[in-house]
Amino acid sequence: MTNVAERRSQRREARRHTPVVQPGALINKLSPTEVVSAEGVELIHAASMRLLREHGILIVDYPAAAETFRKAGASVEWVDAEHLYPNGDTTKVCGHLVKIEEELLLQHLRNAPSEFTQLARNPARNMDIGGKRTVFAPVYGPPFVADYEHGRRSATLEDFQNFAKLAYMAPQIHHNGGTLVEPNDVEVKERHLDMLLAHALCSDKCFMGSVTHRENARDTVLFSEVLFGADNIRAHPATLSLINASSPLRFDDRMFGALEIYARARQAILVTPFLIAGAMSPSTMAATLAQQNAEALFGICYAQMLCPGVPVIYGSFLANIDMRSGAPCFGTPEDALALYAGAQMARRYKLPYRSGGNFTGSRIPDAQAGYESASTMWPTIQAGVNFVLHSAGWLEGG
């Protein structure tokens, strides 16, 4: 036992004096796996254009966005009605319904860059996003954490700081991410400031901005100006921020308000429909991909209307649902097929792609967690995903 303890001590001492190499993004030399034919890609594109032209996207509680689309030439009408679902339930539909023609949409999409560089506090860790690169970022948004001493519990600011330090220390994590956990011991109105400060003090890698309110986004821009300089962040973005569609076919004031602040400040925007097939989209993958494509392109189009050339990422978070329990499923064949196909759609528009990660619905790091995570990470690499959110730290479906 003494010899074992001595060897462990020697290894720890050796690691302490070994410089940590922090690589840039992985360069993926594999040819991307494609599961949809060229004709199939065009069929998905055509279906999504038909959704945008005939059905439209509802903008809720944010008339400024609707006015931007109207001035650009899109059709905008006010909707205030009861919507009847097939199961008999009804819901109030209220907002501006925006319908946009394909050529107008593509005209703005062409302004989006296919690659961009995000600034880090340490210039050696500036991150190039797009092309053949794969960037790993940690998990985003869990309200709970687990450790050996206390088990599962609500996350705190100290947990957030510790995860920021771990992301900084891990060579395999290229980007520090955003809401590593929700620090529940801090007031919501102040929480984003403490998280931004932790990213700046506990790491020198790139980080993500706050999107919980447009004023929080404004605080993030001001914080970045102090950290990097106002002129510098207009030349290259200092933050990358996650904008989710309120699927199906809907954006709200919180998301579009934050998007507007970041776009006008030329900060990078990651537009991701949040889809669980069978719940927020059709149960078939082809129809779900058409909806995902329509939502992602609509958000990206809005960003380009506000600021032509602002860096954007085409995002996909797509799981399917267990039709018996209603629980989200991860690592399924359907998820993998959708991930591959989503990458093909992003390449069609020459946009960087976000998807994949280490996804699992398991409550503990067991065999289920390993199999489900591997079943998501393999297609992530094979599809050529550029930005991988949720690369590490996910249990219980997030």
Given for the second form:
Protein chains: 2
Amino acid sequence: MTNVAERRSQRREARRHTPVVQPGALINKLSPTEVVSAEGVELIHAASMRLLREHGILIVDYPAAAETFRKAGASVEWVDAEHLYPNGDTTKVCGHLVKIEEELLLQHLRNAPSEFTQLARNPARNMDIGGKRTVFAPVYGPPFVADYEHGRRSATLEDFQNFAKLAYMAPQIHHNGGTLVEPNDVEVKERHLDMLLAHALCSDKCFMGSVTHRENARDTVLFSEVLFGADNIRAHPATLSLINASSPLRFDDRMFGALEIYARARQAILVTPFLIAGAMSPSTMAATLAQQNAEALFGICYAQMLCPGVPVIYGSFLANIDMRSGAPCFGTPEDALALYAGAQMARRYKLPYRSGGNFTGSRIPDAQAGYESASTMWPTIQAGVNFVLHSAGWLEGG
Amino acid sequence: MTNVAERRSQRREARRHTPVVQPGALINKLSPTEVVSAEGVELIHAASMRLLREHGILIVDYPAAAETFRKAGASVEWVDAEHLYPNGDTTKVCGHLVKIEEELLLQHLRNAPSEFTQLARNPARNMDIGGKRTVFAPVYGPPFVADYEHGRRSATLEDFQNFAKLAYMAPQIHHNGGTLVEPNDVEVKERHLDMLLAHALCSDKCFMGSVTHRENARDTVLFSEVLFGADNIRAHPATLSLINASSPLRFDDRMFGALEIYARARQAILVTPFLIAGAMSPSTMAATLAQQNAEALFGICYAQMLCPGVPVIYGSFLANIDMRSGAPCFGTPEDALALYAGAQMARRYKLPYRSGGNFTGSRIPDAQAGYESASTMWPTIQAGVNFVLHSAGWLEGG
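Mind pulling up the form predicted in complex with a further copy of the same chain next to the form predicted alone we just looked at?
So here's everything in the complex, that chain up top.
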């Protein structure tokens, strides 16, 4: 037995006799820090309403969603065109372009609750999301892991199970999250089931659903019905699932397909535009915030059209690009300003807000990782973020 | 020539042809983050006024200062007593105990300017201190340095000169600071002169004065008169000097002696209680803030009694103790709350505020150093700190 393994087993033995106190979500009594004036919030709102009204959002490969918007009164047109980039390249733009008026959008948004309770296997770990509470969840989606003995390597299901147990044990982690790592040793078509099972068996905290396919979302709902009871999960959601926009101004069948399944089953939905300013959005933060607002509200509006009152979270994942190298940057002042402003926008619509985490572009847990992570976590706390994905475990820009 | 030296000379050659743009102090347009309600600010004010009125501040070995307070109308009594600690130890308390009423204190405080200009050798580098500006200065006081070739070692005058040049070159550093390192290879009695000379020869930015002895302060003033002209430095200060309280609730001859010299010469004074909560002050932050406020205002009041209108800065150096190990902690949430609250107190009296920096307890520039530093720097910026000592170069808890 190596020295490392020996010390590890000693620590494990010591822990066996120490009960872990789980204090639950952080209650943040401070007033949130605001960086945009009330007038600025209205300007961003107005700009995003103009985007939705004049430019529209493209729905790719998912006519059912376009039909839902059309029936609700939005303008829908079929687009099949070549888009010309400034450098002469072209790309095919093909899908339903949905344009929606402010009044129609807001009418549906008003049905979204400002707080909700997600069920956990252990009722003492049920999570209230919204208001003054900040809920921390682990990293979501890394394909690699690193450990002391084997260094950096492709993640496995065993890693996933271990991280699920760590999230279960850590009092600082309130919610078990979703794709803790990508279990690359399991067939893609079964992966979501293995992950759900690991969350259910290795932890008693809340977890997130699969969004990799419409059918996987359906499996998640069925799984939750078995675990919690079909009626119970209609009263309070048992899953929270991450729906990303294919920014700029686009949603695809994969994400809107999963959203539809979850919304119809009254499961909570986290709509998050994935924005690296300068790549998927303008390089100025004000314009990026308008785009983010348009995308987030469009997704939330779709969920409310499918199921009025379904719990949703207004999400923001917003970094920016290094204008010299093209690499994404984390923990910058721009990101912090956008994080604060995003929180102000979510509060304007009385929606729970997801943003922040412990982000870094560094490949190892070094000084850069330390200051970039802290530079994201401070604004996260001070903005009053309600749901924090990637609170622990992020390296290498994700 | 080693590889390192070769690369260094290449970089030096490249820099020779790149002009360094010095943009000057940060103008922070954001509203400062506030963590204490208006009522809370008044409670802290009231508690500190009670401390000054009922408990008083002890002036040790400096009867001249006690006499100044007595003449101004404060109550002064000679104290010579044994102080009994809870553990049975005793300590001798001996000096002038000064008790001062709120009205008298505030009457003198009102003479302090809310902004002032410090002269630099290069008028383009004059520093306006106060208002929306944040001025960064390097670390103050470390006895050790570390470099790539020789590791950690006792600092020398050559190191001091090199750091003075680095501060001069760095656009992020607006002010050259003071004791960049302690030049241990120079006789103590000449050290302050060598440091002043290095600041004047190696940089054209503002610098700080010596406070290690009353006579050293006098040398600093004479030196500044030679450099800037005696009349000029009465119109605008040429030095800014750091006066620490010997917390709790005590000032000594060394600090008040230097303060007196600087105040009479109209040189700017930075009055900073040096507080590690749980050691030099109560372990709760509210009580520590009241103590800090009492000590800072007492020192500032003394300066204003000596020279009405002399520029002063309300200083805060406030960390807390690890209640398990007794070691000072940096970058904690408590420190951040105190930093924000301290800024609110300084604004209440319309005084420029000094606090924050890049603090860490770590011995090397690792992840801990990164996140602790960022966890101090974020509140520093968001509190609207006007003068930031220790902006660069801090390790090992200073």
